[in-house]
Each structure stands twice: as C-alpha cells, then as structure tokens.
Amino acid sequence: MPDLAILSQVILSGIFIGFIYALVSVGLTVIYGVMDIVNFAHGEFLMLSMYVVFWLYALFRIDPIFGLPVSVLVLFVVGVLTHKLIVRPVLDAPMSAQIFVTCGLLVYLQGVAQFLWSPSYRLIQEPLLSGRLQVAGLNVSLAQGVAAIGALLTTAFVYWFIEKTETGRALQAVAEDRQAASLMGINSDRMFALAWGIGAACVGVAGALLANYYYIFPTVGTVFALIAFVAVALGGFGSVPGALVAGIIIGLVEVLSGFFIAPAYKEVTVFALYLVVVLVRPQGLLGEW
C-alpha cells in the first residue's frame, strides 16, 4: 500500500493539471458548440500565449501574472482574425476543407514559431509565483496552485457567460439554429467571431498560467491539445461542464496510472478510458449546451 500522504500529493497534482486540461478543452468546445468546427490549431494558440508572456518578461520584465491580461487580449484578437480571414471563407465548404484549413494553420504557426524563436526550450526564471506552500500537510507549488485556481475560475466564468448573459444566450441560439437566430435579429457572423475569440482567450489564460512553471517551445501546444481533444470528446462535444469533468478525470487518471503502473503508460490509460467511453456512451459524459 502506498503512503497516504504521497497518494494525496499525487491526487492533488492530478486535480491541478486537470483544471488546466479543462480550461484548454473549454476553448475547443465553445468553438465546436457554436460552429461544429474543430480547431486543430488550438494547441498552437496556447503556444502563442506562452510566448506572449515569455517575451513580455524577457524584454520588459513583466511577470507572467501581470502579462496575463495582455495574453488574453492578444489571443482574443487572434481568434477573431482567424475566423474572419481563414475560417469564414470555408464555412460553406465541405468538412474536409475546414479540417485542412485548421490543420494548415497548425503547421504554419509551428513553423513560424520555430523560425522566429528557434526550437529551443525556454523557461521563465524566478516568476513571482515561485516556491511552495504547506497546506494540510501537503506540498503545494504556488505556481501550479494559482494556475489551477485561475483555470477553474475562468472555466466557471465562461459557463456563467454562456448560460446567464444575453450574449451567451445569443451564442446558444446560433448554435441551435443559425437561420432561426438570424430571423430573431442575431448576427450569426458576429457570434461566430465571438466564439473564436472566447475559445482563443481561454488558452490565452491557460498559456499565461502555464508559463509560470512549464517549458515554452514551438510544439508545446501539441502536448496539451491532444489531451484537450480527448477531454472534449469524453465530456461531450459542446458541453462546458463536460469539459471540466473530463479534464479532472483525465488529470487524475494520468497521474494515478503514472504512479501505480509507470509514467510511460500514463497516456495509454487516458486513451484507453476514452475508447471505453466512446464504445459505451459515444455522445460523451454530458450533452451539448
């Protein structure tokens, strides 16, 4: 039997990373829920947000926690521009064209990042959120703890915005029936752009929080995007609560399998769980919002 304190530490780590997975997944599920389009370049948006806060720190000594609003704003603009310049022209095209467009954006952004900043791994040295705290006998990394809380609060805010505000209800109306929403005076194109902006802004928050303790490199987005795709499918496409639940489950499964089996098999167990859910409940754990 493993030591209870060590097991508690492992579970806490799983919950922390699960909140980050959930926030990245929420960005994906908002876009899909409104437009039925999967953004395969979502991980590269995360990578861009991490580089935004890195260069703010490297050039102007602005700590990542203070660079977070800048990251959110930049990524929101990136999301809106992606819709207007890249996605909107292929809205009425076959699904394969939409897939190729976002996959092409993925390759392009990775290539640009490697060209501009090299494939080197970078790390922000001595951010304000450094050190550890003792909470109920557990060692808690300050950066990871704040990142988890920030991710959870952002996820809750997005859910509140979609469910409780007039604009959020307009997003839901467009997601339900674009033509009926247009007859009610809702500008579908504006809602599509907003969905892309919100989806990108979510990873703007996640990237700024991760940059406090995670290495930054051109393909870092792939590490989180692949898990995010699994979380979206596991929780239910279009479901924000589903993304949150799935993110936590994946985080726990990942760390517990790495602890009890071997770190090399932690992703295998995550995908095995996903396959089981797909076979038993193809629509995911929760429905669409």
Contents of the next structure:
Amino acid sequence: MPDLAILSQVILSGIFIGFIYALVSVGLTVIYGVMDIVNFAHGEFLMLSMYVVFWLYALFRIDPIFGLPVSVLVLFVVGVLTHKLIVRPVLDAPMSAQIFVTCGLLVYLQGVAQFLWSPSYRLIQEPLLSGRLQVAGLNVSLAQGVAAIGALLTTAFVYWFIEKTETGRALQAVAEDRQAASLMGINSDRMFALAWGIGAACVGVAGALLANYYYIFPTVGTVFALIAFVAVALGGFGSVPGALVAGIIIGLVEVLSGFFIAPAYKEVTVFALYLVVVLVRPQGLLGEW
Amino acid sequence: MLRVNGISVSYAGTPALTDVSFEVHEGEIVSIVGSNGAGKSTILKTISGLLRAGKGSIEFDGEPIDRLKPFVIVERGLAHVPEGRKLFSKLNVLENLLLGAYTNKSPERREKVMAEVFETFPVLKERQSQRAGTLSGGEQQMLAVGRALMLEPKLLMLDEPSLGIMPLLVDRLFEVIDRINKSGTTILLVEQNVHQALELADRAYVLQTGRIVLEGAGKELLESDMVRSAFLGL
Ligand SMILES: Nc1ncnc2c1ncn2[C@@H]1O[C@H](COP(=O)(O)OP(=O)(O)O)[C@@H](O)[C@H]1O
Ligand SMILES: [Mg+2]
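Having seen the form predicted alone, the form predicted in complex with its partner chain:
Shown next: the complete complex, the earlier chain at its head.
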C-alpha cells in the first residue's frame, strides 16, 4: 500500500504539469482548428519563449514574471510572421508542402538556438517565484503552483475569447467554411494570422511560466510538442476543452506510471494511452466528427 | 445598381460563362433562370468575388468591383446567399445571424435588423440557441436569408433558395422575397424553379450553357415559346 501523503503529492504534480501540457496543446489546437495545419515547430516556439525570458533575466535582471508579457508579445509576432512568410505561400499547395514548411522551421529554429546560444542547459537561478509552501498538508513549489494556475487561466481566457467574442466567432466561422465566412465580410487571411498569433502566444505564456523552474536548452520544446500532439489527438482536434482534459490526463498518467511502475516508463504509458484512444475513439475524447 | 459587362469565366480552361451581360436596377427583382449546369451559381460567385472573370467587368453602384476581394465587396452592401446555404452548422442560430452583421458594427442597428429578421422569420427567434446544423431544410434556408439580411444589403443575391425545401414553403419563401423587395432591397434571384422565379421577377434573363439567350419582363418570358418548351414542358 503506497503512502497516501506521497501519492497525493504525486497526483498534485501531475495536475500541475498537466495544466502546462494543456496550454501548449491549446496553442496547437487553435492553429489546427482554424487552418487544418499542424504546427510542427510548436515546441520550438516554446523554446524561443523560454530563451526570451532567460535572456531578459541574464542580461537585464528582469524576472520571468515581468518577462512574461514580453514573451507573449514576441511569440504573438513570431506566430503572425510564420503565417505571413512561410505558411500563406503554401496554403494552396499539397499537404506535404505544408508539413514540410513547419518541419523546416523546427529544424531551422533548433539550429539557430544551438548556434547562437550553445547547447548548454541554462537555469534561471533566483526567480522571484521560488521556495515551497505548505497547502492543506501538501508541499507545493511556488513556481510550479503559479505556473499551473497561470496556464489554467490562460486556457480559460482563450476559450472565452473563441466562444464569446465577435472575433472568436469569426475565427470559428473561418474554421468551418472560409468561403462562407468571406461572404460575411470576414477577412480570412487576417483570421489565419490571428490564429497563429494566439497559438504561438499560448506557448509564450507556457514557456515564460516554465522558465521559472525548468532547464532551458535548444531542444527543450521537443518533449512538450510531442505530448501536445498526443493531447490534441486525445482531446479531439480543434477542441480547447478537449486539450485541457487531455493535458491533465497525460500529466496524471505520466506521474502515476512513474510512481507505480518506473519513471523510465512514463512516456511509454502516455503513448500507449494514445494508441488505445486512437483505436477506440479516433475523433478524440471531446472531438466532434 | 449592378452592371455586368460581357464577363467570361472558366474553370481550369473549361468555359462556364461566355460574354454574359445584364443589369439590375435599384428596386427591381431580377431573375436569372436556367437548368442545372447553365452557369447560374458561377455568375453569382463571380459578382461576389469568389471567382474571377477572365474577361469583362462588373460595376456596383457605379464603381468597378471585379478586382475586389469578397470581404470588401460585402462591405459595399452586396449580400450573397450561396447555393446550399453554407451555414455555420456548429454555431447556433443567433451566432449565425450575428456573423451576418459582422461588418455592421453599430449595436443599435444590429438590434433593429435582428428584430426585423425575427419578425419575418418567427421560427428563427424560437430556435435562437439551436445549432444551425440541426434545423430542417426550410428553416436553414430562412436562416441563410436572415443572415444575409443582417448586413442590410442594398442588393440581395439568392442562389436557388427553393432547392430542397417543401413546395408549400417555397411559396412562403417567395412571398417573403417579394416583401423584402417591397421594403426597399433590390433582389437578384437565380433559379431552376422557372415558373415561380419568372412570376416574381420584374425582369428576367434565360441562361443556357453559359450564355444569355433571352431577356424580357418576367411575365413576358413566361408566355414565350422558348421558355414554355424548354423549361415548362408545354
Ligand atoms: N468548381 C468547379 N470546377 C469545375 N467546373 C465547375 C465548377 N463549378 C461549376 N463547374 C461547371 O461550370 C458549369 C456551370 O456550373 P454552375 O454555375 O454551378 O451551374 P448552375 O448553378 O447553373 O447549376 C457546369 O458545367 C459545371 O459543371
Ligand atoms: Mg447552381
């Protein structure tokens, strides 16, 4: 019988990282939902965001909390530019060209990061968010707790924006039928750029929050992106609530299998779960079609 | 109000329209009738900017619109109810209507037009929060027309509104189109339902394999031998 105190500690850390996975996946699912394009460079966007925050700290002593808005802004612009410069030109090209450009961007951004910032692992040494709290008998890392809450709030905000605002409605219209949306007076190219901006800004938040406690290195995005691909498929392509639920499930499965089986198996169980869902419910948990 | 001057349109080299010219004057109901594949939808799509004409020009309110993007043309006051309705099926009735008013930002005007649309189509008010995809065919067509009216268009273009709805509802829908016209909206109606479309129209054009072959007052064309033999089987 495992120690209950340790088990609840493990579950809490699973939920915490789950919220981060959820936010990264939300970014991916928004882009996919509106454009039917998978952003294979999503993890590299996350990496960029972490480096933005890291260099603000290393060069100007700006704490990640204050680096966060800068990161969001930078990533929003990166997203919009990605659409304008490399995605829009291949919109009418075959699917393989679309896969090729975002994969190319992945390789390129990793290369640039290795070249400019070296492959070394970096850590923000003394962030404002440090130390641990005792909450209801649980021992909580302040940085991880704040990151989880921040990720959850951002996810909720994106959901509200898409469901409840005029612009969000236009995004949904473009997602369903570009031509019909253009007959409503909606500029679909603008909406595509906005979807990329929002998608990238999501990892702009996630990266800045993670930078408080996570190592920063050129390939840090790979694992998060892989999990986000699984979460998007698990939750249902294009579904924000689906991404949230899937993120939490993956976080929990990861820590629990690490706890009950062995840490080395945690990825295996996540992908096993993915395979089961794909076979049993290919549209994902909250997917529609 | 709308002047189409000798447009030719082709799909990947295959011509769909050849030298098509016609006019719609302010306040009129103009019908273009023709059988399946004649090029009716192609005409409307070219006017609203979804397709480009290889030759010819299009003027709306005295200004050329044939180089403009669809979302710019809409803002000029030209609404297009496409064939097959093209509703946003995952969104509810209210959200679809609000999207129709996307370029019409004033909240007061929106509220006023919405009230008028609900008066014209009471069923839309009852079904406000129902998903568009779950409506019946007739209700969907009403929503498509209502959504276009939300723009407060100067010219309303309708692509086969009678397609796939019950005959009884078709009569009602044509009455509504007539009423919309009487309250000041100019109408361009494209139909295979030749008899009703010609009865409703002030003027009409007959389209055959991408060419306009006949034009005249609606009632006049109904009497013509060509229409009687080709479309009405008389
Ligand atoms: N997307 C398309 N690609 C190729 N050919 C098309 C396309 N749409 C229509 N056509 C062809 O153009 C002609 C006119 O079509 P359309 O305008 O849809 O006719 P209608 O609306 O009168 O039924 C038809 O011969 C049709 O097969
Ligand atoms: Mg047609």
